[in-house]
Structure formats: C-alpha cells, structure tokens
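In structure tokens, the next block holds one chain alone, the form predicted alone.
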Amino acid sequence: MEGNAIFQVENVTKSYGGIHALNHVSAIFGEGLTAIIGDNGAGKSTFMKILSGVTKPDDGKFFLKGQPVHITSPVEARRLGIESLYQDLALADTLNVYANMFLGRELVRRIAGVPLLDERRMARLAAETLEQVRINIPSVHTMVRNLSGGQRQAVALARAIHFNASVLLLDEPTAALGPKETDSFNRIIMGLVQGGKTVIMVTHNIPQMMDMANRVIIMRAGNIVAEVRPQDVTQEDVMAFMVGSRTLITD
C-alpha cells in the first residue's frame, strides 16, 4: 500500500461468459477527486459497480485505509464508508427527503421500551445537513417525486455526506442535469474535495474531468491504459488513449 492511498483495488476481474468486462484492473485512489473515463464498453460502470458492492467480481482484492476489505454488497461498501451515486439515484419516489437520507439507517427511540421512527431527528439533521452544503430543498417533507433532477441528486449527495462517507462514487451524476443544476452539483463535489474526501466519478464529459479532476483514469476494453494528470495532458490526448492510437503510461 503507498501512504496516500484511501482506497485500492489490485487484480480485479469480471466476465460474462466469453466477454471479458475487466481484466486484471488494479489502481489506488488518494484524496481528491479521481475521474474515470473511456467509450461504451470500456469497462468503466462494471468497474464502479464491483467497488460499490453492486456487483461482485471473478477476482480481485480491495483495501480500506490499508486494511483489507471484503465489498460483497452495497450494504457492506456504505458500512465501509464507500457510498455511490448512480444516474437512478435509489431514492423512493413515495418518500420524502428525510426519510430518503436514512433509509435503511433509521432512527430510533424508545417509548416504554418499544422502538419507534425518530421522525423529529431525522428531519432536523436531514434539514442540517442540506444547509450545510448550501443545497436548497423546498423542506425535508418534501416528497421526493416532486424534487427536480438536480434536487434529487442533491438529496443523496446529502445522504453520502451526513454518514460521513471517506469514499465517494459518482457514476455519470450530471448526466440528466441541465447547465445551472451541474454548476452547483460540481460546486459541492469541489468543496468534499477541498475537505479531503477521496471522490471517483465515471463521466463522459472530458472538459469538466479536465477543470475538476487531480487525477483521470482512462479505461479501453476492460482495462487501465493511462493514469494522468490533467495538466500534464490535452483533451487530445485523453482522446488518443481512449481510441487506442497513444499507448499505456502513468502518472
């Protein structure tokens, strides 16, 4: 393990049948904000889905903050403290905010020795938490299904944040978001970055992992072939790797 490593993973491998979807992938991520990128099929969402427990791998070791680390759900990565964002977002439509941000980690309390939500708690922290962040949510009663694109993924970043989180999945978050909504979302990733959080998205958008990224990872047919840096390249040549017409180099 090098000293600055949160998270890494060493000789990951997936295949469905005859496709090989990852082979042999190994990298670390430090603090800061790590982009991945690569065409359709490049390996890069079954990558994200096997460290965020949704998915479970041939092969391949993970480490935590040095410790070894078994991912076998996403139960087990939030527990972990890997929480990930998806394009879906796995937030209940029919709940409201508050309820969304604990769902599955309900608060509790006793009357007479029987457990009851914790409604009062769960709102207010809700409600914390979300000014914290500058994230504006008409009320933590809202129901989820009337929050716009942007709302919504405001609300499970503010779910990642509240449970203190050390790693950060973003798979294609800004993907459904309009100019305004991805300014602000990018704002918050920048401010968890600035804290010390370690972030990894998966993204399409070159020109933002450019600006946003410490370090971009570029993936082609289920494996690594360039760690970069972003000032020491051109979108040209994140291009180049990606095609397969420029050959494998690390930062």
Second form
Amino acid sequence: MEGNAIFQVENVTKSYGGIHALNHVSAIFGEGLTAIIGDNGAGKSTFMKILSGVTKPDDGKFFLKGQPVHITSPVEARRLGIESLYQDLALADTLNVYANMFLGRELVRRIAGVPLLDERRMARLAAETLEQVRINIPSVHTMVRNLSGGQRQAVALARAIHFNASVLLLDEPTAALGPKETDSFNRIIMGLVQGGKTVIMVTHNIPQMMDMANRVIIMRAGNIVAEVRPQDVTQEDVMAFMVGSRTLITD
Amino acid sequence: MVRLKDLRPTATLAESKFSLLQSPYFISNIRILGILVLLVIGFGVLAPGFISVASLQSILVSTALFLLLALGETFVIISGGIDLSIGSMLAMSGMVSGVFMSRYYNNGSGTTIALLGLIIALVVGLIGGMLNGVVIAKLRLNPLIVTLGTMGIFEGIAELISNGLPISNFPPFLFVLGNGGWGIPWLLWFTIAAVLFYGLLLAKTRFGRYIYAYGASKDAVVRAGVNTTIHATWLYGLAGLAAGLAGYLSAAHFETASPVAGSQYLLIAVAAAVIGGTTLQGGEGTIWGTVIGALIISVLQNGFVMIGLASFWQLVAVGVMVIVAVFFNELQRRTRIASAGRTADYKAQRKPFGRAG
Ligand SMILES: Nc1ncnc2c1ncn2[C@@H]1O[C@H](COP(=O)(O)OP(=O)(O)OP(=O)(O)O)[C@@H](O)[C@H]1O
Ligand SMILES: [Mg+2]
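Same protein, different form: I have the form predicted alone, so give me the form predicted in complex with its partner chain.
Below, the chain from earlier opens the complete complex, with every other chain and molecule after it.
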C-alpha cells in the first residue's frame, strides 16, 4: 500500500434476497489508480454504487482521510468529495456542456434579490476546466447530445474535476467507447492520477490495467480475493484469481 | 507514459459572449417568427382591414386566454410530461372565484370583492395543479393518466358548485378588468406579466433549468440532488396557477363563469407549445416559442374569418401546423441520430409522457 489511506471501507455487506452481492468487503484506497476487476456478477458495480451513495449497504463502515463518514446519498457523496461516473452517465442531453457540468450546483447572481443563473460565469469556468485537463470539446455551448460518447464521458469527468473531487469512482467508463476515445479518456485519467487524485476504476480490460493501475483488486462472488501490484504478477495470475483457480491473497 | 502537452486544448475562453446567439433555440424561434410575419402580411394583403390597430388588438385579446394555459403546458411538456387538466382547471377556478364574487357582491364597484376573487382563482389553480404534481411524482404515475383523471374531476367540481349553470352577477370592477384597459386592455397587461414571469422562470432560474434537465434525463436530475417531488409539485402547480389566472380573466372578459369554459383551449394550448418548438419527448422548448406559436394560431383563426373562409378551415390549418411542426422536430431528431449513429441519442427515442416520479 503506497501513500496514505484516503478512502477506507470496512465490512461492506449487501445481499439481494438470497444473493450475497457483497460479503464483508474491506479495502483501503490511497492516491493513484486502483483497478477493480472480476467476472460478471462478482459484485463490482454493487460495490461502486455503495461507495457513491446510490445503493444502501446492509452493513459497513466508511472512512475518508481517517474520519468516519456516512455516505447516505449521491448528493452526500459529492459533498464529501466523492464523484462518480456512471455507465449511463446521467447527462441531460438537451442541455449544453456547462449546464450539465453545473447541474444541481448552478452559479447564480442576484438581480434585485432574485437569484438568476450566471450563465457567463458557468460557461467561463467550464471552459477553463476543460482547458486545464485538455479535454477536447468544440464549445461549452454545445448541446450534450451532439457530442460523441468520449466527449460525453469527458464532460462527466470535467464535472468531477471542476468540483475538486478527491475520490473518483468509475464503473467501466470506457465500455461504450472506441479504441481512440478510450485512449484519450485514459490519458485524462492518468493526468488526474499524476495530480494526486484517488481513482477507483472497474474494468474488464486486464492488459490495460496492468499498464495503468497502481493496484489491482480482484473480486469474485462478492468477495475481494486478491489485491496485487501489477508489477508483481502476470496477467495469467490475475485471470487465475478471477476464476478461482487461485485464492491466495497477496499484497 | 502520457505527456499532457501532447494533447491540444480546444475549449476556448472567448466564447462566453453572445449568449442569445448561442441559445439552441435562436434559429428555430427566428424561423417561426418568420412564419408569423408571413401570415400577417399574407392576410394583410388578402383582407385590407386585417392590419389595423383594432384587428391586431382583437387578435392579441383572443390569444391571451389560451396563451396563459400554454405557458404552464410548455413547462410541463418540457419536463417530459403533459397536463390535460388545465382546461377544466380554468373552468373550476373561474367557477369557484365566480361563485364567491356573485355571492358577496352587493353594490358599488366591488373592487375588493373582485381582487379577492382573483386571489381565490389563483389559489384554486395553484392547489389543483400541485395536487396533480404530488400524485404524479409521489405515486410515480403517468402524467397523461393522472391529468386525464383530474380533467374530469375538476370539471365535475365546476359543475357541482353551480349545478351545471353558468353564473354572472359580478362586481362591475371585474368587467373593467376584463374589457377595459390602460393604453392596451388589462387582459393583455396580465398576460404580458405572466409571459415575463414564466419566461424568466424557465430561462433564467435553477427551477427552469431542472425542468429541461428532467425532461432530458430524470437520473441526471436525481443524481444532481434535486428533490424531484418538490420540483414536480411546483411545476404542475405553476401550470395550474396560469390556468387559474386564465379562469378569472375568462370570467372577467366574457362576464360569465361557466363550467365548460376553457374546454376548447386545452388542445390549442398544446398546439401553441408544439408549433413554438416544444417537443413532446421533453427537454426542449421556450416560452418565446410558445408565444409565437399562440400568435400564429390566433392569426390563422382571425385571418380566416376576415377573408371569409368557413371557420372549420381554421381548425384544419391549425391541425396541419401542428403536424408539420412535429414532423420537422422528428426530421431533425432522425438526422441527428443518422449523422451520428451514436449511443448518445438513445434517450431521445423514449416515448413521450414517460414522466413518473
Ligand atoms: N438491484 C439488484 N437486485 C437484485 N440483484 C442484484 C441487484 N444488483 C445486483 N444484483 C446481483 O448482485 C450480484 C452482483 O452484481 P454486480 O452488478 O455488482 O456485478 P458486477 O461485478 O458489476 O458484474 P458485471 O461485470 O457484469 O458488471 C449479481 O448476482 C447481480 O445479479
Ligand atoms: Mg457491473
């Protein structure tokens, strides 16, 4: 475990009827990129949804920078600096780029006491953020539905960056993207990681994670079965953990 | 290793000016404004009296009542819903307020009674609309069905409180409001104020932004931390409020409140919004577009009368306009999907009226 523990979870448990989606899962996330991999139904998305406040766990404790926190809703998670990118993105297609970035946190200025949207300031700040992280979008006034899948991901990402999230949760963020878009998305992520963010990414792309991640967590049937550093293992090792032909927990 | 400087920045700072031109509705609003102007010129040529102060004023007055309904309907349709109850809401609030005014008015000009009547009509409309909103959001029911139900309920109430009879015997001050004026008719002052209020609310406030966002993606709004139940309650409440004002002004203008007042307005209110560029899929539309759409309908109605065409032609013309407007929306959407072929548009393919919760 390199760096400090930024985000720590203990004993997170969730069942759906008879299905144990998560079994007393504990993990510590530090700065850098942690990849979560595992077979279909391993509980990865359930884990991410609990961390982002979308799903309520049956049990579990959460600590952010050592302090116990209660992640009761997506809004609360955001307030704590935990931002997530969902597979479906949750962007409003008919709103433009900056309106999406500021959705729910619009900037207003008071005119005769009435809070009116400060469009200019939102547009300017959005453009600044996009420029900062070198996200390639023609204009912040573009309706989001006119953007490509990769650009849409970038908008969602820019939102997290603008509001200065310390923890970023990504559930298969590049699943719907082409190779080129995946590439540029990953570059942005690497930029954030270099900037000291804590990024937790669920993915099925093992080779890519062996390149990018600082740590890899492998899940199977609702459990964390291994936690490894990519340089210590081979892809075959990781696959073996995933399917259960190896069960040793290393670090 | 990634080097950030390899990536080219393209989002520029210089683009935060000219917000009007950057509105996605600018072009489409100009286009329908052009249609309106062409219609006015066309009727002006065909019927010499058409372009006169008296004729234009009567067009504006005949627009006022259904435009008020259309303002609230625009909000609701942009949010991805529909409100079928606003016509009966007009009748119900006009009746409740009318019964109050006729019962308590004795003599004199009745200014106080008439103003209390206004407040009553607004409150009845607001509460009725909020009930719609609560039921739709809390019980997660389809707005089409809920407001179809309340359409009947509100009309029933309007009939019930007057035994199905129209009422008059109103204070004279009410007639002043309905037919007098200050430069322009009072009716138009009220309507202009409402247009400004609803237009500002939709375009310039957080509340308005969430109407668009909800119509585009319910998830986005929920995850943004907006309380959608409260939002829907106010949204439908505001549609009711506008209908309440229309009910009051209808009583004032026609000097009578009737349980079937406004029944013909529902469809033209929806038509005005749709002609004005509001799409039934939700997420798109403007108050300005609706105002122009309403004026187009009125110009058609009045113009056909003035050139001596039978009045059913005007129904046909409005119907054709609606279908053409929907067709153009649909065409644009399909080109967008075809040209991009991307997943981004999957949400735009939803069926309309899908709002629930
Ligand atoms: N809302 C739900 N109701 C019932 N069961 C659920 C629900 N969400 C998840 N599950 C179950 O919990 C288990 C874990 O699901 P989860 O979505 O977390 O898997 P995953 O690791 O993300 O899989 P994938 O790689 O396919 O995305 C599965 O058996 C799934 O069927
Ligand atoms: Mg999943």
